[in-house]
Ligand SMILES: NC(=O)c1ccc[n+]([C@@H]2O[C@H](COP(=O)([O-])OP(=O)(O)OC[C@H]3O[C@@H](n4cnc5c(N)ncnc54)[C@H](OP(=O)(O)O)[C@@H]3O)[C@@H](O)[C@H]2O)c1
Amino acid sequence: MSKIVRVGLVGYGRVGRTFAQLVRSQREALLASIEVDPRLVLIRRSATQAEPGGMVGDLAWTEAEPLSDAVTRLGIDVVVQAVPSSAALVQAARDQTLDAMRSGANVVTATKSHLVEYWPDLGDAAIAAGRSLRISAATGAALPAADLCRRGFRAFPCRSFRASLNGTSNYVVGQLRRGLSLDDAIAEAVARGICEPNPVDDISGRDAAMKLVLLANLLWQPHHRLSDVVVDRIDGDELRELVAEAERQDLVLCSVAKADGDTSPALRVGHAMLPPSDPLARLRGAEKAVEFDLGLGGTAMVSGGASSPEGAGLALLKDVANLATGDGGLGFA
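Coordinates for the sequence given above, by itself, in the form predicted in complex with the ligand:
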């Protein structure tokens, strides 16, 4: 017998809309493969909400009620959150997550900012409410790095990993190597839909720093905060100079994030000149990667994974499907 999962979606922008479409397009496949039947019963935007029933196309928007009321009234099993990861929305994103869990729903999120700011509070609240919090979409969209950090290396003596976590930065640095100016490279990334019109978090390193914290927190305790990450900031001119200097030395400039539990600072985001044979130097376009040092287990690497609304939507749906099929660790576990 199939398991119906009643889903409430908070945030109906690029990622939220894609997720809603995926719920429809992947429903038959999920039913056939794992007997999970996701039903989208609520969609919320910043001030309004709609109850799609079977159809997402023709939504009747009404004033939003408190999320906890909607979760209880509609019997929502999972709240899927896809609101901006901006500093301005940290509190709102945290409150949504707490309200959803305390009203009885698990939470699957693509939003990063409240996770890095309130990691222990959210984890503790989830455990107290007997709920799960899943964050695949917040840690690299289609790149399944969160699954590896959460469960894939349990009992492995993994003390460090290095990564390239921001697809936009990788794309932009790649275009600088081809001789474009920073503005033109960003404009091209925007035109190709790789990033939003003002990718300030991508270029400043904030997005990579947030993902670095989230992956480190899934792997290790005690938890880290965004303020623990040293971000080596450089401006556009310095970046172009570094790209040119790397080329003179037959090296490749890459955006690199490092987490090393044995050094101080443990977390760092910046650029590095790498030999062309280095796996991080061989990433193409907006690809990302994480390479784990597993001690006795050798090294393991995951790379690729689209940084896109489609990649994020699929990661959200994967977390929903896994929760419905027994991946019931409380909190982030």
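Pass me the form predicted alone as well; I've looked at the form predicted in complex with the ligand already.
Next comes a single chain, given without company.
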């Protein structure tokens, strides 16, 4: 007997549209492999909503009702959140998450900003409502780093990790090495769907800092906020100079994030010149990686998962499928 999962989608930009398409294209495969039948019953934009039924083609948009009312009326099991991680939408993203959980839905999100700002509040609210929060798409899209931090390393004495978490930065630096200008490299990244039309969070280090906080919070307590991250900011001219200097030294410039639960500051984001043999230096294009120090367990690394709407959409769908097949931890657990 297949399990029907009624899904409401909040946010209909690149990632949201891709997720909607994946629900349709992957439905038969999910039914055949794990007997999960995802059904997209609501698509919600900032002021309008549609109820697609079996199709996501020509949508009839109407004025948006309160999300809590839609969750109750449509019997939504999971609210998938794909709104931008901008500072301007932090409060709205938080309220959406709380409204969804208090109305009886689990939440799967690709949005980072409200998670780093309100982590304890959201976790407590989820537990109080008996709901789950899943954040794979917010921590690296197709890269399964969140799964490892949540469950994979529970018994391991993991006290530090380093990572390259922003696919846009990696792509842009790679294009600078090829001789492109910074503006042209960013334009290519936007055109390929690697980053949003406004790439300021990617280039400034804010995106990597948010992902760093989320992974650290899945691993350790006390929990961190974005203000706890030291970000070594550089402008475009400095970035070009660093790329050139790394080339002169036969090194590779990489965006590197570090987390160490036993040092202060525990979290840091910046650029580093690495030898070509370093695993982070071997990333290509918009790929990302996380290398964990597991103490007695040695070192473990996950890499790849290039940034793309498809990767983020698949990560959202994975979390929906996992919740439907017994991933019952409350809150972020």
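Positions refer to the first chain, counted from 1. Keep in mind it's a predicted model, so treat the numbers as computed, not measured. Think of the rigid core as the biggest set of C-alphas that the two forms share within 1.5 Å after superposition.
Positional change of residue 198 between these two forms reaches 2 Å or more at the C-alpha, relative to the superposed core.
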